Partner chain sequence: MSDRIVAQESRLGYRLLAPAFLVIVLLILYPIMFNLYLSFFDVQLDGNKTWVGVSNYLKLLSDQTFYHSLGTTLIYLAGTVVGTTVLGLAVALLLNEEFPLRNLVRGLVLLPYFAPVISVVFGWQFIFDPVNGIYNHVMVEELGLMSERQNVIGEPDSAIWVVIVFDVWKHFPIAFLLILAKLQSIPKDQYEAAAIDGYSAWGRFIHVTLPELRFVLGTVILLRLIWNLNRFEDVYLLAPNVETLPIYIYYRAFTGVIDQGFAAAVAVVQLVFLAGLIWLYVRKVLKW
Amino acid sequence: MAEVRLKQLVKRYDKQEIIKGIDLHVQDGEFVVLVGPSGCGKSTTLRMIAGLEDINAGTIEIAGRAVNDLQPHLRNIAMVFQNYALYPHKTVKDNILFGLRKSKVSRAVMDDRLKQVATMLQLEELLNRKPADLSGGQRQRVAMGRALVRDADVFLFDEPLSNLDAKLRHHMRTEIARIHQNLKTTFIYVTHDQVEAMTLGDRVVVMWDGEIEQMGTPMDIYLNPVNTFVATFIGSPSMNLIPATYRESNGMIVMADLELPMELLPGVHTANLKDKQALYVGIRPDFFEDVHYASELEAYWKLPERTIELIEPLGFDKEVSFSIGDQFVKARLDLRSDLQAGNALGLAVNPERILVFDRDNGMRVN
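Going by the form predicted together with the partner chain, give the structure for the sequence I pasted, one chain, nothing else.
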């Protein structure tokens, strides 16, 4: 059990800054998820916490102690590597137990934990195989098992579910959440997967290009992104960003042929806008509602009728596409809305869910 604190952490490779001075405080027992596009420095950050990469500036503290110069084997950390890093000469069983052997726990405890982990990860049949004889997903589960049997202060996961099929991934996600609930240890978890980030994290940290763009609870990140990067990176399908202009004379935000009255938007203050300011109006596809099925529409912004250009059925949901000016916009509606391409579409949006961004720097306007 330990808190982890990163202070002004910097990593350089040949003068190029890969991690540009990040600050992050992970509470004892917290589950923090790092998300961000490929190459933004998630693995590097994890590896610095583990002690596998040295630090060019800043400090890392684990349990209140600066560990910058502490060797990895003394940090009592468990880690799932992005590329598994299994021991090729050892069987699955020995791979999993290797760390416990070092910490000299009793035979009985070892057997017990092995059994537990093997059951949870569905590895029972594979315990005597060597890594070379496993599929990618099986190897990934062994890598998970190797970390989860440990009694570590901090658990680090680098995209541990990326190679599993959808069903197994869902199963594992639930398992990881449960393990965390039982262990109540500090988890730092890297993923590309939106759903993993949203469902697992007590807190989500969005990284981009070596910097932290935003951190907060999953809901906070989802509902209140601070800029267009976070807004579009989190959420699937991605948030619609509709180019718009502010017209001070009548207090309207104008999007092509649509007008959105500022007075509808409780979260945006006219004082923060200038006349003719270039903006984006951000609306998540999920927040569009079909006027036929929505209740309490009084406070809602009702869009003038649109024509449906494309329908993509997703099972329970469907994605409906239409245009605002030149901008293609997606709405996610449920199966009650029985629509065809070419039909007229009546939509409404809860104004609290309408976000406004500055088009030049991408920052949110409140």
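I have the form predicted together with the partner chain already, so could you send the form predicted on its own?
Nothing else is written out below except the one chain.
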């Protein structure tokens, strides 16, 4: 096991800077997820850790030693790729053991590790099959087995579930989490899927345009995003951002026909606001409550009744859409709210869950 440190890491292609001097410390045994939209630099960062991409500046340390100039096979890392990268002419067993055989490990050690990995990934009955005879999920388990069979310091995962269907992705997320709990080894996992990031990571690193926007526990990032990008990227459905203006004369944040008293927002200080400043009020759909069932209604901010424009049933929950001015807003309510499109709906929000962002730069206002 080993910790990984990235110090002022930079990657350029010609004159274009893809990774812009990022710093990251992954602790020994930690599961860290790099998440962000396509092209943000997360896979490039992972490939630099693996040694598959050269770096232009900065330092990569694994287990306390700089590995900038080490070839990939000397870094004692194992990597699982998006496209499986299995040898079609080899059996499952031979695919899993390929790296160990190249390392000239003894047969006794190979047999022992193969048994452990095959049991862990439920591949015992598939060892003599070829990749063409396997489903997508089975092939991905084989690719994971090829990495896990090695006694590596760090395991790297580059969007390993993106080619699987939704049901299988859910199953494999559970399997990967279980494997990490058993191995207690350092995992660095890249994905563009914020559900994977939230469910798998001890810590989540949100990247955008070659930089780290925020890092923290999944719940901290969900509840306390530092800017509008993180607020809308993390969470499904994404956070509502309602255009607003601060009115200094009466201490109100005004959103079309709604007024939100600043006194309800102890986390936002008027000293950090200017009169007529353009803002966004951020409220996650999950934090709206039907006034008939709100748990602490007296302390909540209560909205005047809104007209329901659309209802999307989701089983136990339903997404209810309405408007505040020109802004389309979503609330997620449970089965107790028996509603129809066109009905009037009274909503309330715990003011501790209301965030305020500067509309010009997107940063959170505290």
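Basically, rigid core = biggest C-alpha set you can superpose within 1.5 Å across the two forms. Positions refer to the first chain, counted from 1. As the structure is a computational prediction, the values presented were derived from the model and not from experiment.
Two rigid parts of the chain turn against one another between these two forms, and the hinge residue out of Gln214, Met79, Val33, Leu279 is Met79. Comparing the two forms between these two forms, the rotation angle of the smaller rigid part against the larger comes to 18°.
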